[in-house]
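In structure tokens, the next block holds one chain alone, the form predicted alone.
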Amino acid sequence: MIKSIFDTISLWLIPCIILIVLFCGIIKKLPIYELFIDGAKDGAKVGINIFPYLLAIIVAISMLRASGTIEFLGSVLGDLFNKIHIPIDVLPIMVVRSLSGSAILGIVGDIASTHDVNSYTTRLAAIMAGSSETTFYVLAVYFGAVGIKKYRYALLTGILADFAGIIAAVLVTYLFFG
């Protein structure tokens, strides 16, 4: 019954947004039309503006995906990890994680259908992905956009919020089930 009310809700929600925006442009008397265009060609110049930074991002995941990267720190980490509780499975989650949700997206999935969907590590990736943010696609996207040059501080507290995250992460995980 919930559900079929929120399906409702949900599907009737954007067209009627849309329709409030323009009742409210007509009401106001703007020419709705033409502030569409131009709100267009403004995301057109942000997307060509943000292009090469998204063009980096994808190439460094790519590469961290081809060397062989990732497995070598599993091979290099595996004994303190366990000892620690984390599953190596886990590892391209920290990896990754500060530069693409959607990757992380992909890794996850790995995770739970490799594993039983309630196990230890499925949770632990799970909790993990929720718990940091993209970093580098943030600044490169965002502070593209707005022509921001110089973010040593922004990508320095940045990398640190992801670190204490995925700390967070495991604890929470550890605590709640492990």
Second form
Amino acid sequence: MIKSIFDTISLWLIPCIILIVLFCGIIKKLPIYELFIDGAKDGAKVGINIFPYLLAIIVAISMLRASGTIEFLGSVLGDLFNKIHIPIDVLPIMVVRSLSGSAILGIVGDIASTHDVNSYTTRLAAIMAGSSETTFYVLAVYFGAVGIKKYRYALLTGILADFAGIIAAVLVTYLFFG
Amino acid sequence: MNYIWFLLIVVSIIFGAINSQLNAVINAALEGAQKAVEISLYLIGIMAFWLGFMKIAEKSGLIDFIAKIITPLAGGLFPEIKEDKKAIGNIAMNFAANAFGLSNAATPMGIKAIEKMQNHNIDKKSASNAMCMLLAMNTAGFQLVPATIIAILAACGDKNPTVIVLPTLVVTTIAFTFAILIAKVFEKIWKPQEVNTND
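The form predicted together with its partner chain is what I want next, because the block you gave corresponds to the form predicted alone; please supply it.
Time for the whole complex; same chain goes first.
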């Protein structure tokens, strides 16, 4: 029920935004076509500004994932994690959730197909992934767009929020499904 | 960021060498570079599309109108830029798009907002408080319904994948609130000039 309401909103939100914007422009007798072209020009500029920032972070993260570091962490931390209700299969999600959105979807799919879909492990994996955001990517894109090089506390805030999200995910999953 | 980037690469190469995956690590670096090009190109298309519409919205006064509604709320979070209606309006739309999981639409709106913030920024190379708050809101990943994850669970044979909606909402709300709180705390204790040596 709730889901179908949200689905409907999600489906209609973008068409509604587009229609409202167009109507507002036409009513005010603005040259909407020219304005659109003018605004769209900036898109290419932003993409080029962002590129070096994205390159730096995506290269580093791709290297980390290929190096086997994440698997190594899993073998070292396995016992400790089991004690605090975190199945070791979920560890890659905890590590990758701030780094790569597409990788996370792959991991969830992998866990859901190797474990029972209703298992605690799958639920925790799904909730952890569903509440994640690719912190490093977001920082690279936003700061890249305006050429900010000193992130100040933005990175630390993002990492701490991720950490809070992980703890909250474990607690909430344990309360709901544990 | 310098140290994190350094660590990511050095750890990858050392572990790659230990696991005799050095070749794979270097290939991954090259593939990563290629992927960065693809994502940037993809972003150009999406950005141009939304920035085109945003330009109309801006000129027609729509963004000012949205800003007026949420200024009382956003003023507390973004005290330095609360006079800038365009920035506040874009923040509101960025948040709304994120909440509904429309990250393709959220990013251009957020970038529009950070560009406006850059106009108020004194040191153009260093993030302002308002920027850090915007990024805190965006990195915390607040979302009402995690649609892609639900789709994956359903694809893997889950009969009732929507049971994760409420717990996920609780988790993102906690993380989001926490992110805003720590951004506010850091804003007070982390002065811009100290960062020159620190970051």
